[in-house]
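Coming up is one lone chain in C-alpha cells, specifically the form predicted alone.
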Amino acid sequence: MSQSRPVYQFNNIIVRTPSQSVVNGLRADDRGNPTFEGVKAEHDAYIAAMKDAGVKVTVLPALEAFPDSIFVEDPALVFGEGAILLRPGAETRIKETLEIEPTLRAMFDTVLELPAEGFTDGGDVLTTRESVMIGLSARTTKVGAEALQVALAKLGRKSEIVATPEGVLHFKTDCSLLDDETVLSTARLAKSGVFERFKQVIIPEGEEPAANALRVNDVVMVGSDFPRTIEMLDKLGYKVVPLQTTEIGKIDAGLSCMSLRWFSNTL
C-alpha cells in the first residue's frame, strides 16, 4: 500500500504500565532479573519521549497475571485503517490479546481477529512504505503469518513473509525502519537479502541489540547503551533520542515492543 504520509508518522500510541511481575518476564538469554523500579523508570522515560515527539499517549493499567504485558506490540497490530488481534507464540502470553481487545474495539471502527491456528507476534512485523514484512520465528509460524496476510489484505495492506535468522527471537530484534527508504539492521539479517530494495545501515559489531530502534516522527529512539550506533546515526543526520533499555533488555525487549503506534485522522 503506497501512501503519501511517512510510515513513521504517528500521533497516537497505546502503552501499558509495567506490572510488579515484570521481573519474571520471558527471556531466551538469562542475564538476571530486571528490577521493577528499573523497568518502570525506563517505561516512564519512554512515555515522556513519545510525548516530546508529538504523540498522544493512552496508558493502560498493569496486568499482574501477565509479566510480559508491558510489551503491547506483540498481541496486536494497529494502523489508521484498523486493528488486528494477534495470537502470541508464547503460551503465557496468548491471553494478553483478550486483555487489550476492549481498548482496541473502543478506539478503532475495524478490529479483525485471526483464526485459532498458528501464532503471530507483533515483534515479527515491520511496516514499510510498500508492504508489511512478517518474519517467521520461534514466535511466528507460517500458518499464523499467512492468516495475518489475509487480515492485512482486508485493511488494504500488502504484505510479505520473510525469514528471521536462526536464534533471533523476533524479526524486529534485528531491524528497524529509519525512514521510508532506509533500514537499520544487524549484519546477520542484512546478509539474508531481505532488505535488498532498501538503503541499509548496519549496526556496529557488538551492539546488535541497538537494531531495535524506533523512528517516531522527527526522532529516532535508540538504546542509550549503544554509543557507536548513536554516533553513527547522528553522523548520518538523524535526530537521535537515547533511551535507557538496560532493564527491559534483560527480558529480551527493546523500544518497539512497548507501544502500539498509528496515525489517526480524527485527532
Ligand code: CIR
Contents of the next structure:
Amino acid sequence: MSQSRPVYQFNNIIVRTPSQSVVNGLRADDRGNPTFEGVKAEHDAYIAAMKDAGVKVTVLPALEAFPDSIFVEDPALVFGEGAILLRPGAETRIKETLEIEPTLRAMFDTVLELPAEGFTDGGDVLTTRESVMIGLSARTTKVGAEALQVALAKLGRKSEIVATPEGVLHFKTDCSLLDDETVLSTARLAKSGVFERFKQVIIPEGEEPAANALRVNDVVMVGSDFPRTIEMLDKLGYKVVPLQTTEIGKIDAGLSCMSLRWFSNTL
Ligand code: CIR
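Follow the form predicted alone with the form predicted in complex with the named molecule, if you could.
Zooming out: every chain and molecule, the one shown earlier first.
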C-alpha cells in the first residue's frame, strides 16, 4: 500500500524510562557498562528532541526486570492503522511484549499477535513508503519474518524479507530512511544491493553506528559522536539534530530503538 503522507511524518511516540538495570543491557562486545545517569540523560534529551520535532510523547514506567526495555522498538511495530506484537529474539527480552501490550491495546483499535513460533525484533524492520523491509538476523528468524508478513498484509502493508550483514545486530543498526526516496546506509549493507530502488547516502568509514539515525518530521536525529556523518547530511540540506548516544551505544543501541512512532489521524 502506498500512503499519501511521508513515511517519516509522526505525531505520536511511545518511550519507556530506563531502569537502573539498563547498565546490564545486552551487548555483543563489552566496552564497559553504561552509567544509569548517562543513559537517562541521553533518553531525556531524546524525549526533548521528539517534542521539539512536534510529536506527542507517551512515557511508560521503567521495568527493572528488563534491562533492555528502554528499547521499545523491539517488542512491537506500530502504524496509524494498527499495532503488531512482536516476539523478540533474545531470551531476556521476549516478555517485554507482554509489558507493552496493555498500552498498545489502549491506544490502538487493531492489535495483531504473531503465532508462538519464530522470532522478530522491531530493530530489524524498516518501514518504507512502498514496503516494509524485514531483515533476517540473529534476532529475526525466517519463520518469524514470514509470520510478520502475514500480519502486515492484514494491515494492508506490502513487505519483503532481506538479509542483514553478518555480525550486525539488527537490519536498522546499519540503515535509516532520510526521506521517502533516500536511505542512509553503511557501505557493507548497501553492497548487498538491497537499496537499489533508493537514492543511497553512504556512511563515512569508521562511523558505522551513525547509520541508525532517525528522521522525524523536519529533522534527522543523528548520534553526536559522528561528526563526518553530521557534516555530510548538513551539506545535503537535511536539518540535523545531533543527539548523544555514547552510553546507549555501549549496549548496541542507537536512535530508532528508543521509540515506537506512528501518525494518528485522531490525535
Ligand atoms: C539488545 O541487544 O537487544 C539491546 N542491548 C539493544 C537493542 C537495540 N534495539 C534496536 O536497535 N532496535
